[in-house]
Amino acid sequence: MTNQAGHLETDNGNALGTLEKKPFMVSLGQSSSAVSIPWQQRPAGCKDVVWRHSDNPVIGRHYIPGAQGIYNSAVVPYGDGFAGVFRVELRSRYPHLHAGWSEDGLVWHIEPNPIQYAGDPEVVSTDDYAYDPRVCKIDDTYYVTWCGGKNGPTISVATTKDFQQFTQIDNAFLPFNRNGVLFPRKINGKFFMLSRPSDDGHTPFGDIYVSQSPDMIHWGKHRLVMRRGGGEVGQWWQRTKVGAGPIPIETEDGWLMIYHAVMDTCNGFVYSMGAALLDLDQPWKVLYRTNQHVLTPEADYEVTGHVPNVVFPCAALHDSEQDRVAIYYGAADTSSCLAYAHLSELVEFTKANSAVF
């Protein structure tokens, strides 16, 4: 049946993708700071820093025909509303990177048929993997990066200024690596891009470290940013890997890294979400950390499905004027979700709640 919103439902109101593909409002020109970014308040009572978006998962797992999940994507500002790229699976349960838009943040379009890049040949994906995008907006130019199956995994790298025309450059590193975050600005005249080195399995360890390039090319002085661990300091729930979450925000305070955090169990992994502060000309120096989780695996939608106990941030949407932050993340390896946050509060809990190691 239909919805209102002309989107097709399963029984269970699950919605399956929109109906007919609109144009892009391009406009990139304009600031997208005029766009409202999908919010809602605190529930009452709640004391949380961080909270749920009370009609998750947004994008359920049968959102486009023949979905088997689509999670751990990047949703950026643009034109009149906005652009992502998605980690979607099909039956095969292979991934691939789709391209989407939507006008609120809420409900998209998300293209039936994965993205397919210009490029060099000796660079291009075909038919690699590819999975856990984040977009990241640099002057005049949007860069995808994602975990690529060509040479890797590693982080792949591809540009745009349209969502619809993608252009693929080298990769940015060797294998292994996972979790490429460019930050939104250049430092001191070069990009820098934090990363976790990784394996070719289901990494048991993982640190950040991030990259400098004068160019998005050549990539060097790779520094460590943060260890996992915190057992010494009473922590459990980052003890087996780290990795760079969404876009980091730039604020008085440092550049806010909201990152995942793994523990090991004898149930399997269980990823959270944290919360970092690193300075601004030196972002391999980490300023505050937060000594706790801001969201972990608790509701059903998060505790259940392909990989479960997962919240897995990848993209967060900002209104500094506001004082709001969207944050977009994959639940349990099936659906994507979104939380939100007050920028300042954010920024203040992880002053007051940390422990640097």
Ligand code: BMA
Contents of the next structure:
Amino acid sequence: MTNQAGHLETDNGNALGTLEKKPFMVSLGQSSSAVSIPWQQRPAGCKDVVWRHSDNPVIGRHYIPGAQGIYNSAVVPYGDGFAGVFRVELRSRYPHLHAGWSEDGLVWHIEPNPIQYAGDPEVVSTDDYAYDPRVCKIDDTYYVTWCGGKNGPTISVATTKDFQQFTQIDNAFLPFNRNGVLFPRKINGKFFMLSRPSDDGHTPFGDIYVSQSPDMIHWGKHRLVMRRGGGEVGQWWQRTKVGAGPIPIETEDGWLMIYHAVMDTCNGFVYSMGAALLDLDQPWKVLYRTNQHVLTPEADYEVTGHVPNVVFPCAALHDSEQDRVAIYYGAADTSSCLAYAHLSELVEFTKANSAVF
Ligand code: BMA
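For comparison with the form predicted alone, would you give the structure of this protein in the form predicted in complex with this ligand?
Full complex below, order starting with the chain above.
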């Protein structure tokens, strides 16, 4: 869609053509507080701990030419703005990952072509399907993890320092696995990654595990973090499967892990969002876990789309000083949306409304 000035317009009217591709900044190690994360106050009268951006979806299904859906995508602070890795599906509906960047976290330039990887040809999987990316900065490197089709589905991994050149390394796990989510720093000298062992279809089960690695290649000490279920403690919204969402946020009360949780219904799966606090040193230990969802499909763009009734968080930007968190989530396997919370409120809510099982 083009507007009168000939600029490409997004589904929600943002003019994309005015945002030219510009060279990436080389300043690495910039903290998230250097840039303002997207933010809107809680609407008057809203009592929810998590609330939606008023102009969702921020990235509509036709955001770049030919796209049928851009969703379940990851963003991080980068330079003077933000960088991202996006799940893009064209008319083949074969998912690929595309790099993108933004000055404000709302209006994005998304590359029209998928990311190409350097690396060992036996490992590189540019032509395979790739979906549900997460991006995690550890020291001066950004790690991209995703569900990859090279001998998958399982967790594929690549590194980048500038979001232009990516190097793929070996898959972290054996097939089948999904939702590989790294912790943003080493814990007791080891990298830690959450994942959700699965089958190769629309898995009707799923529990969250955590694994450790000295080098991002060799993974072991696989420990159960939390199970699906909870019927015995009055839980149905998370009874079928659970999977980690954004990179966990370190707080004084533990790692805040926002996750997706699924219940099966007569009409298929319903994907909601929950939160948990994990022990800082032993993150396989769940301290608190919400006994209710914090966001569930209700908005039109969440209940209608390619796959109805899905909210699927893959990234969160936080500003501890301002006590803000901006959660990026995919809606209905169609578009990319934002929701907000006060970090301290989300932590307190998780502690006050918890059922660990
Ligand atoms: C999961 C993944 C997600 C998707 C969700 C709902 O198994 O494939 O990418 O958002 O199903 O369809």
